[in-house]
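First comes one chain, alone, set out as structure tokens in the form predicted on its own.
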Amino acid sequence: MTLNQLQEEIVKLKNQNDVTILAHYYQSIEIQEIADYLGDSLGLSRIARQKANTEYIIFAGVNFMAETASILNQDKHILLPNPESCCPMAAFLTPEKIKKYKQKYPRIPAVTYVNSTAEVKAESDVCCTSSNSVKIVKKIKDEFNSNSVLFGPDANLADYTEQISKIKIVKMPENGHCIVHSQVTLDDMKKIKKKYPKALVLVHPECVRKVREIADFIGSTAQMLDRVRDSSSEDNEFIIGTEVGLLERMAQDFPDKEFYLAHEKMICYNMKKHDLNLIKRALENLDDKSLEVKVPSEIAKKALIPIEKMLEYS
């Protein structure tokens, strides 16, 4: 079966059984090609949530991504094609670090990035995505009455989110990184910018400081998109700090343009676990309880109230 037979194929399953496909940025192109809707993390669970119509949903991502969906959709099936498609850096941050850091900082706020497990949500005062940080940093603290904030699990983009904000942050834990983000050095970015030097350079703020503050432009993958989209003519070469999934995206919605990796290594193994085939067979097997996230109704209880916090704040 050729590539274009098998996306045929997804399709026609898919449509059959009412099925919604959800596929982040960092899925490979032929699976960003045959889903219904494109996005970052959260703004895919809002759309499982606002315009997924569908009782079986799958999710093309990694498995937080899937918690929050089920967190947002309780009444929906969220199906993971490949269940050990994970999140290295959610790892970082468990329900009893979280404890441990509000036991020790009893009256600071805890904001947790949504690329945690739905357990340390539950734990949350509010959660973040890497587009809102600063400002829901400001705002919790504020409703605290707070001079600092709790942070995790991601310390890059905590620190971004002290730069900027100038809100001391103390980070939960001090080490917690993306693979993916965290490899690329300042040495890199001198390199490539050598090599493309009329390029603008669009990085994530998980990536470490000194590679950001020589960056054109910071922000999620959603709004590096959309720093693209609203480019002027003139701007026609881009170095992408991020996974390679989104440079795909770009490639392929402007064609006009030129986009460069920061680093070849900027591929996310564990996005990648998806692949045409296991959603083929998800979909031929919806009932499978092995590919079924679902988040225990107490879980997502607590973890919605810091999730609603940040639609709130947003």
Second form
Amino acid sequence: MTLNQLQEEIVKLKNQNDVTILAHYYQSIEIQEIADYLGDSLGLSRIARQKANTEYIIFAGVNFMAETASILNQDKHILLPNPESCCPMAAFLTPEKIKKYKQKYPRIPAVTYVNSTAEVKAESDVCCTSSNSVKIVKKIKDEFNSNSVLFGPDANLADYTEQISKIKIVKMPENGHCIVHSQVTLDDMKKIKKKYPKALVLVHPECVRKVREIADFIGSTAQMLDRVRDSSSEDNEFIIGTEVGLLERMAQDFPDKEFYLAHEKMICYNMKKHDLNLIKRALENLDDKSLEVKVPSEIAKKALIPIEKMLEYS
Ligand code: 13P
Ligand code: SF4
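Having seen the form predicted on its own, can you show the form predicted in complex with 1,3-dihydroxyacetonephosphate?
Starting with the chain above, the whole complex follows.
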């Protein structure tokens, strides 16, 4: 079967069944092409709540994204084409750890990045994504009348959020990070900037501070895409400091512009665990429980509160 035939088969199966396919920008371009909706973490959470009105949602993203969709849609079946697609960053913060931080800082609100488990979200006061973290910490600090916030698990997003919001952040833990983004160094950036001196540098806030400091723009995947869309006709070259899937999206959407990956290793192997054959398998086995991500209702009820607060605040 050719790639096109496989994509056509998937669209046919999807239309014959009550299914919505959601995909994150880090998916391969052939998956992005067959998705009903594409987005960043915040956008996909909104779509999961408002637009995915089908009995089944196939989520081409990592586990925490499917869990968020499950929390927001307890009556629906959320399927991960490859159930092993997880985000290693989430492992930096456990429910036990967040409880300890809350005991140590009892009047300080706990903000958790959506790249966390449902159990951790259930212990937090509000969630955030990379596109709204600054807004969220400001609002929750005001709500709690505190002078600082707890924030985890990404120490780089925490650092970025503290720098922009000027609100003191206690990191939960000190060293949480994304293996894909945090591996890029200032030297890597200097090298690529030297190679493409006219290019604008766009990076994700999960990058380390020294890399962020050299960037022209810092934002979530959707915000980076918007930045390219809004660029002037003179801005024709971009260095992209995030996962390669977003660069592929940009190259398709803006064929007249040039995009260079900040570092050749910016590939999230967990996001890439899905492929078209696995999506087809999920469509053919919608009731296969081994593919379903179902957050237990007790946890889901608790985790829904900080997720809904995030959606309300952003
Ligand atoms: P976005 O919220 O920008 O989509 O990022 C998700 C993510 O996992 C970044 O590594
Ligand atoms: Fe997690 Fe990093 Fe992959 Fe994003 S890019 S899903 S933070 S491992």
